[in-house]
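Below you'll find only one chain, the form predicted on its own, shown as structure tokens.
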Amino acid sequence: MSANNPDRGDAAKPQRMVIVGGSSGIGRATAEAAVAAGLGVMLVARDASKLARVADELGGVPWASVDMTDQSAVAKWTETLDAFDHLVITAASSSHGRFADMPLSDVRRMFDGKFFGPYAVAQACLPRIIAGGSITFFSGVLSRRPGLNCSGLGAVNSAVEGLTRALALELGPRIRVNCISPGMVRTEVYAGMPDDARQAMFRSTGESLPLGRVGEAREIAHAVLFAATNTFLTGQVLDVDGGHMIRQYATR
């Protein structure tokens, strides 16, 4: 990434992006779709190995290994970085269980993954945004939709929610700030399931949504692009879930 002033955009050269998460799922297909949109791009996330291959599949572009809930880490890092234009931050920890049985210790790893990682990264790279740039969060649909057995991911949700509400006033003008809020996605971060199990999953939620499917990475990436380029959104949460938010839940 080229080096610019923070307070002044280049117009000749193209907009940058940071993709903390950007290795696989969601993160990868946002990356994709930035390259494809003509966007220079930066992969950020803890596995080297997976970092290199993704990023050589994308033409070569640069690369980060972070553990974002490593605040030193995430220090040091930071201070390599050019000026760039847009911090999207797709990496997430998720835990679910019964409130009475669920371990204080998951939860705060939860938080660390989901809310803490993300506002240390936010906050170190904010020198480094470009005047006009954005950051996008992510959330989930628990945050307002709450379910069964998912009391704490729907707490960091909410947190996360709060955070992009609160940056987009503080931050503005200079900066805008926005949080996508995906439904069910087909990505990696249910490979450990059983395949039977994993699709039973995809097709109840799916046939319980609106548009009668789950999500796919390129649909949510498509809606980080717009909240990280749309220079009059601030503030918002967007919901990409297939209907989530008015689905029809069973009853217990």
Ligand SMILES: NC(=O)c1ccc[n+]([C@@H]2O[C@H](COP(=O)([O-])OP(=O)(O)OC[C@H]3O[C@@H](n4cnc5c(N)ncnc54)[C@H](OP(=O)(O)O)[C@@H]3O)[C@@H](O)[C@H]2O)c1
Contents of the next structure:
Amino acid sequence: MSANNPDRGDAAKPQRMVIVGGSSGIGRATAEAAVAAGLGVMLVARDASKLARVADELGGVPWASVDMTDQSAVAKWTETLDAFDHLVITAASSSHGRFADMPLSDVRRMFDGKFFGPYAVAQACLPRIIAGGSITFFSGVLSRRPGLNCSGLGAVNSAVEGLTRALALELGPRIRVNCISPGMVRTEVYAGMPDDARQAMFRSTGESLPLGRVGEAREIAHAVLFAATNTFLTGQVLDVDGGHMIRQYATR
Ligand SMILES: NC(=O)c1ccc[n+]([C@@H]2O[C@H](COP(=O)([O-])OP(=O)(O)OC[C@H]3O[C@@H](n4cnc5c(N)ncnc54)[C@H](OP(=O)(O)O)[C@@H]3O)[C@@H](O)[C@H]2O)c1
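Right, the form predicted on its own is done, so what does the form predicted in complex with the ligand look like?
Following is the full complex, with the preceding chain placed first.
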């Protein structure tokens, strides 16, 4: 995959990618893939010590500790940024629960952590993203393939996908906007679960999929690089999900 965008005036210069969520899971795998493809990378997340460690492991890439749900912190950070090509936002927070019991405050927190955070970051970064650049958001299969006790998360994912299409229209032709919708992927997001339960969940979800397994972060990273660098792709939601959208109906 070329690290050069033919639409840029300075095509000789490596493209630069800012990855919000770059210290873990899919964001980290995207950073690894981007570095390997010759892009310049900046990692953003909250935990500074984790960021410093991952940045070091990636050969000393720059990083910034920013909580994307804190609008003034986001504004302050973007003031320090040079122009760059690609914004990728994998950062998110999510929670599950029965619709009947789930407190509205939890759902609002999830919208802050997976919709308004990315919205604010994209808006604040806009003046820094060069013509020919891109924004890649993240949703998830629950937007169109609901699961029990996941109504709030499904709604957030749908909102992210709607925002993607609207921004692709509004920001084109200068900037392309796409969204990756992963299926279940083995990342640190499940680190809080007991080992046995996590493995059982990966196994049973994997068995329900045409590809017979859950995904790996590098497989999603591959799609992020494609979305960011393909110069004729915009307004798309890419399902990178092992066939989750066409899987057999689950039994209750
Ligand atoms: N893994 C899956 O099975 C799966 C399935 C469907 C959809 N997705 C979606 O794919 C995306 C990536 O998931 P993942 O599994 O890679 O997650 P992950 O491993 O938990 O990584 C999340 C990253 O985001 C950062 N982050 C979280 N909240 C933040 C905030 N408020 N401000 C700045 N940084 C923040 C985290 O670092 P700090 O905590 O240090 O901030 C971390 O670097 C998410 O949108 C997720 O919903 C994942």
